[in-house]
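First comes one chain, alone, set out as C-alpha cells in the form predicted alone.
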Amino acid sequence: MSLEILNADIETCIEPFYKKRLSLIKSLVGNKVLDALLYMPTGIIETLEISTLSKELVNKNIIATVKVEFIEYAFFSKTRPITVTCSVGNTQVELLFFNYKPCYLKGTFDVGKIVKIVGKLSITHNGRYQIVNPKKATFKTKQGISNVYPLRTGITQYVVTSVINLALTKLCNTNITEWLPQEILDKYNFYSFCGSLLAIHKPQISNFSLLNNVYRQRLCFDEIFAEQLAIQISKAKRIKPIHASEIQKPSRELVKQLITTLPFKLTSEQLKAYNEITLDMSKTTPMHRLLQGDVGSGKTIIAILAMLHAIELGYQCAILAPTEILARQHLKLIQKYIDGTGVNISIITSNEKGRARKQILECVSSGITKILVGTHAIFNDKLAFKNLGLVVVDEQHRFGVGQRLALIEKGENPHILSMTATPIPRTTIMSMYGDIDTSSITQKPIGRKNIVTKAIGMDRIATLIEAIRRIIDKGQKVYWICPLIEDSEKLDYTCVIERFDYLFKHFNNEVDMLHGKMSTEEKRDVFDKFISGKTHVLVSTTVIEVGIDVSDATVIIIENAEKFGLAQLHQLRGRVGRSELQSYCMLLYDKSCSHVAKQRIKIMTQTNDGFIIAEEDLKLRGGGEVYGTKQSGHKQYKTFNITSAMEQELINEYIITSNRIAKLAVQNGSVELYENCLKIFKPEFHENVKLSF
C-alpha cells in the first residue's frame, strides 16, 4: 500500500504555535513524517508524583509540592548556587539553582509560597535531600514513563515528543502490510513494523534498555535488509550476461613470459588467487572480485598478471589509485615487469596537461594504450576507451560507489578487480558489497621476515637517535610519522615541522619532510630523494600510509601511536618489511593514554597478522564505519546503537540472514513484496531504481 501519509511534510505534525520553529525541528528530526517516526530516543525517564520523601526515591525523577522556607543568595560568587530550602510534608529538601539570577526566582520561590516542582532527587553525604535545577511543574507535567530524545538549542523534549505523537497518529491511519517472512518474525520474536514503532515511542516498562530491545532490533533488521536488497538489485541490474560466443581463450604467452622472468617465486596463495580471477573471467557474467591481502603480501603482481590475461583476451585495462604517488609507483612497477612484452602503458593524473594529455586520450580511445594507470583524473568525461575489459581498483575503500561505477561505465560489461590491504571480516564484506567473491592472500612472499614491533614511552624519545644513526650507517632508511603538520593549541601531538627541526640538528641534510600541504611536485621531489638515498630519514604525516614501497626502509617510528586506529597503525607498519632485511616498528606513546589505546598498542606488538588485527579492531571499535577515510568504527544504523561485542555479533547474524533473503527475492523476482521496506529505509534508492527486471 502507498506510504504517502508517512512521506508527507513533517509540518503536518507540528502544532500551530510551534510553526515558527519549523526549520529548527526539521534540522533536528527530519523533513518527513517518516523521519520523525525513525527518530530514536537515547533513554527513558520515569517520573513519580509523591507526597513524602524517602531514600527509595533517590536518583528518581519526582513531581513534588513544596513549601518555600528560606532562600540563600550567593551575591559575591559566580560559582555558588542559589539555595532554596523547602519542605515536603515534614521533610526538608534543598533546591540548588546553578547559573540562575535571583530575579528569575522571584515571585515563584518567595518564602511561604507553595510550588509544584519536577526534578531528580539526590542525597548528600550528610543525609540531606537535594534537587539540582528543578523546574516548575505545569499542566503538561504528568506522572509516567517518557522518552529522552537528542535535542538542540531552541527545541525541548516536549516539542519533540509532541511531533512524534502526531506522527504516530498518522502511522495508525496507514495499513502497512508485513514484509518480513513469518520464519524471520518467529526466529527473532519480532513485532510488526508499526507495533515496534509504537512500543519504542510509547514505552510502558521502565527497566528495559532502549538501545537493544527487541523493538529496536526489528527496525535494525529492516534497515539492514533494505540495504542488502538494494545491493542485490543494483548487482542484478548492472550485470548483463556475456554471450558465450564472446568469450575467448587467451594464448597465455604474456603471462608465461612474466612468470618465468620474475625474480621471485609466487606463493601458493598468489597462484590460487590468480586462478580464481582467470576462472571468473572465463564465465558468462562479468567478474566482481575483491583481492584482499595483508600489506606486502604481493597483491600488485597478481593484478598485473590479471591485466596481461585481459590483454590477451583483446581488452584494455585500467588501474585506479587514490593518490598520484601511488599511481606513479604502480606505473614504475608495471613498466619494470612488462618490459619487453610490447604492451603500451600510460598514466593520467591532474599533472598531465596540454599536448601530453591530448596524446594520452587519443592513445586510449584508439586502443594503442593497453594499460592506463590513473587517479581521479581517469573519471574525466573526455576519456574514452576503445574496449575496456578489466578495471582494477586499488585501495577500493578510498573511492565512493559512484566513482567506481563511473569508471565501469566507460566499458561494456568490464570485469572488476578491487584490492585492499586492510583485511575485512566475511560479514563486513557481505554488508558492504553484497556477497562479493573474495580472494585472500595471507602468506608473505618467500624470504620476508616478520616486523619486530616495540612500544616505547614518549619520555624515551632521545634514546632513538643513536639507533637511527646505526640504521643509516648500514645504508638503510627510516620513516618518522607524526599526526599533525603544524603546532596546535588544542592538540598537543608533536607536529611534523617541530620533529623535523629536532632531527635536523642530529642528521643535517640526511633528513627530509613530507606532508599533505605540499604540492605534487614537492612531494615527488622529496620522495625521489628518499628512494635514491640522498636522504635517509623521512619525517612525514600519514600521506605515506598506502602503497609506498621502499625496499631498504627498515624502521618506522610512529609518534603519538595512541592517537591512531589499529587499521591505520597496521597500514603504516606495512611501509617497512618490504625486503629480506629485518625491519622494526617503534610505537611512541603517551603512557597516560586511555585503556583502549593501550589495548591497540598491545595488539600491534603481539601480531603481524592483518586478519587477526581486523577481527580485534572489530571488537574494540564498536559502532561506526569499518572502512573509509575515517578508519574508525563500524557501520552506524539509524535505529540501533552498537555498544558491545554481543550486539555486533547480532548485527553480523542479521547481515547474513538478510543477505540470503534479499538474494532469493531478486532470483525469484519477488522484489516488489518488499517495496515498502525500501521506501521506508532506502527511499533515495527506491526513487531512482525501477524494481522490475
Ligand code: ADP
Given for the second form:
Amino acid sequence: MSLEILNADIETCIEPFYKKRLSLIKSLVGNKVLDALLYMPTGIIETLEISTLSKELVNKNIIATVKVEFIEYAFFSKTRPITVTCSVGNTQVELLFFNYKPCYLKGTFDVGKIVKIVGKLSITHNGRYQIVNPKKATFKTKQGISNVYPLRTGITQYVVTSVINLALTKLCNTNITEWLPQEILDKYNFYSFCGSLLAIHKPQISNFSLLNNVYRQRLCFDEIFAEQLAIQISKAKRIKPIHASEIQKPSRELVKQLITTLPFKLTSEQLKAYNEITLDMSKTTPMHRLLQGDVGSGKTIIAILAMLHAIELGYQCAILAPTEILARQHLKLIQKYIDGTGVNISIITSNEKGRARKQILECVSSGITKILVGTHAIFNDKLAFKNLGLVVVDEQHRFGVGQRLALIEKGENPHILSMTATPIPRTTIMSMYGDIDTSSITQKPIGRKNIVTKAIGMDRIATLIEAIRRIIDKGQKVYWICPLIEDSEKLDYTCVIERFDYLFKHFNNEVDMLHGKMSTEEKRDVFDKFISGKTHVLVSTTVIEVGIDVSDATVIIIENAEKFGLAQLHQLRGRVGRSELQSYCMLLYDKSCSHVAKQRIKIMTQTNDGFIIAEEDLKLRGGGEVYGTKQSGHKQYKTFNITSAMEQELINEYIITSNRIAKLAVQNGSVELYENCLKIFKPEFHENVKLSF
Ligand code: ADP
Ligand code: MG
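What I would like now is the form predicted in complex with the ligand, since the data block earlier showed the form predicted alone; can you produce it?
Okay, now the whole complex, with that chain kicking things off.
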C-alpha cells in the first residue's frame, strides 16, 4: 500500500480561501500532508453555547447572544480597555477590549445591537461577569471541544484546524495496514495509527488529558520504534571492514612499547576497557563502543592504545575533539607517547589553511598520516582517508548524531569509540545508538587524592589572594573561572577583564586570561604559557571546561558558582586533581542565591563522585528536565515532549520494547513489514536507505 499521498504538498490540504497564506502555513506546520497530521495540539478548549450566565460557566469558553447596553471609551491606551456593557437575559456582562481602537467596534457593538460573541467567561472579585477580548461569532463558531495548536501571526486556529482536517480526510481514504505487532497493541491498549490521529485531532471528551492518553502514546511509540528500526537497520548494514580479514593478528609491538614507557601503571579497569576494545576489533562487525569514565579517570590513554592497535591492523585513525584547545592538547600528548615509533600524526582545525592544509589533506588521502586529530573542521572539508578504520569521538555529547555519521562515512565502516565523562542513562544511550556496548572506568588512577572543595561567600574574595600566593610559590597553578553570561559575550569579557585587572595588581605577569573574544592563536598562546609555567594564574570563562589536562594545576576557583549547573561544576572541578598533588576547588558564591543553588554547592562540597553528582542533579532538576536539555544529548521528538518523570519512565519502557522488536525484525528479515512506519516517522532515512539486505 502506498502512502504517496502523505508526501504530497501541504497545499493540497489548504482551502481555496486560505491559499494566500500557503507560505505562512508551511513555515508553521511544514511542507507535506504528513507534517499536518503530525502537527500536535498543545491544549484543548471546550466551547459551550449558552442562553443564561451562571457561576459554573466561569473559565469556560462560551458562545452567547448579547445585547449592547452602553459603551465606555477609554483613551486608546495599552492598559485601559474599552468597556462594552451588555446583557444576557437579565444578567449583565462586561466585554473588555484591550488594544482595540474604537473604530474597530463601531457598527458591531453599537448600543442596542444584538451580537453573538465567543470568549472566555471570568468573574471579578465583586461578582461581575467579564469577557476579555471576545470575538464576534461567525458561521464557523460551534460549540464543542477543539484543540489548541501552536500558532503564528497571520494563522488562526481555524486555519490550522482546517488544514489538519483535510489531511485527515486524505489519510482516512487510504487503507493503511497495521504495522505494530498485535502483542504491542494488546500490551499498551493502542488503537490504530489512523484511529489515534483522529482521536488526537478531533477530541471528544472534555477532560481529555493531552499527553497522557493512549492515542498520543501510540504515536510516541511509533516514533521511538521507527528510530530503533533505523538504528538496527543501519547497524546491520555496517558490514565487516574489508581489511580486517586480510590482516592476521597484530604484533602489538607499538602497544607494548607504549605501555612500558608510560610514567604510570594502567589501572585494572583501564586494561579491561582496552581488552574489550581490541576484542571488538577482532570481530566481524565493526565496533561501536562507549567508554564512560568520570573526569580525570584516564580515558585518553585508552584511546591512544586503541588507535595504535588499529594502526597495527593496517588502519588510519581519527580522533575528534570538541574544541581546538583540546584537539591541540591531544596532538601534543599523542606525539609525546608515540615519539620514536614512526607513526605519522597530524591535526586539522579551521586554523590549518592554504598550503599547509593542502599538504595535510594529501598525507591523509595517501595514507601517510596514521592519526588525524581534528575538530569540527574534519566534517566540512574535502577530506578523504585512504583507509579510515577507527574513529574516536571524545566528549561525544558535544557532537550531534549527524556529525558522527558524517565522519563514519569517511571510512568503510570504521570502528567507533565514543568517550564520555557524563554518565548517560542506558535508555538514553539506546535511543541514540541502539544497544551499544559500554566500558566503564569507575576508579581513579591510584594515588589520586580527593579534591578538597570549599564554598565561601563572595565577600571573602580577598582571603584567596594569600592562598594563591602560596600555590604559586610551590610552583603550582590556579584556574580562576568567571561565569559565562548567557547571550552576552561582551559581559563575559568584562567579567574576565575585571577579574584579571584585580589579580594583576597582586601577581603581575603571573596572571593571564582567556576569553571568547580572543583569536584561536591568542588562546593557544595563552594556554602554552600556562602549561609551560610562564604564567601561574589563568582567568577564564568556561572555555576550559572540557578535557583540558594540566597536571600541576591544583586550584580552581569558580566565581558565582551558584550560576552553574552541577554537571558543569563537576566538569570544571575535574580540571584539577590530575596528579598526586592535593588539589582544591573553591566555590565563590553569592549568599543571597536560591535554595536550589545552595543545595548544588553543598553537594559539590560533599562528594567527588561524578555518578552521585549526576543522580543528585537529576533530583534537583525534577527528573524530566534531563531529556529536554541539550547537555544530555537527547534530541527532540515530533509527537511528544517529556515533562514529567512518569512520562520519562513510559518513554524508557517504549525504548526498551521497541529496541527488542526492531532487532527481531532485522534478524528475521522482516523489516519491510514496518516500511510505512519508517516512511511516516523517518522519511529521510526511508528515502536514503534500501530496506532489503
Ligand atoms: P579524562 O578521562 O578526563 O579524559 P585524562 O585521560 O585526561 O582523563 O587523564 C587524566 C590524567 O591522568 C592525565 O594526566 C593522564 O596522564 C593521567 N593518567 C591516566 N591514567 C593514569 C593511571 N593509570 N595512573 C596515573 N595517572 C594516569
Ligand atoms: Mg578527556
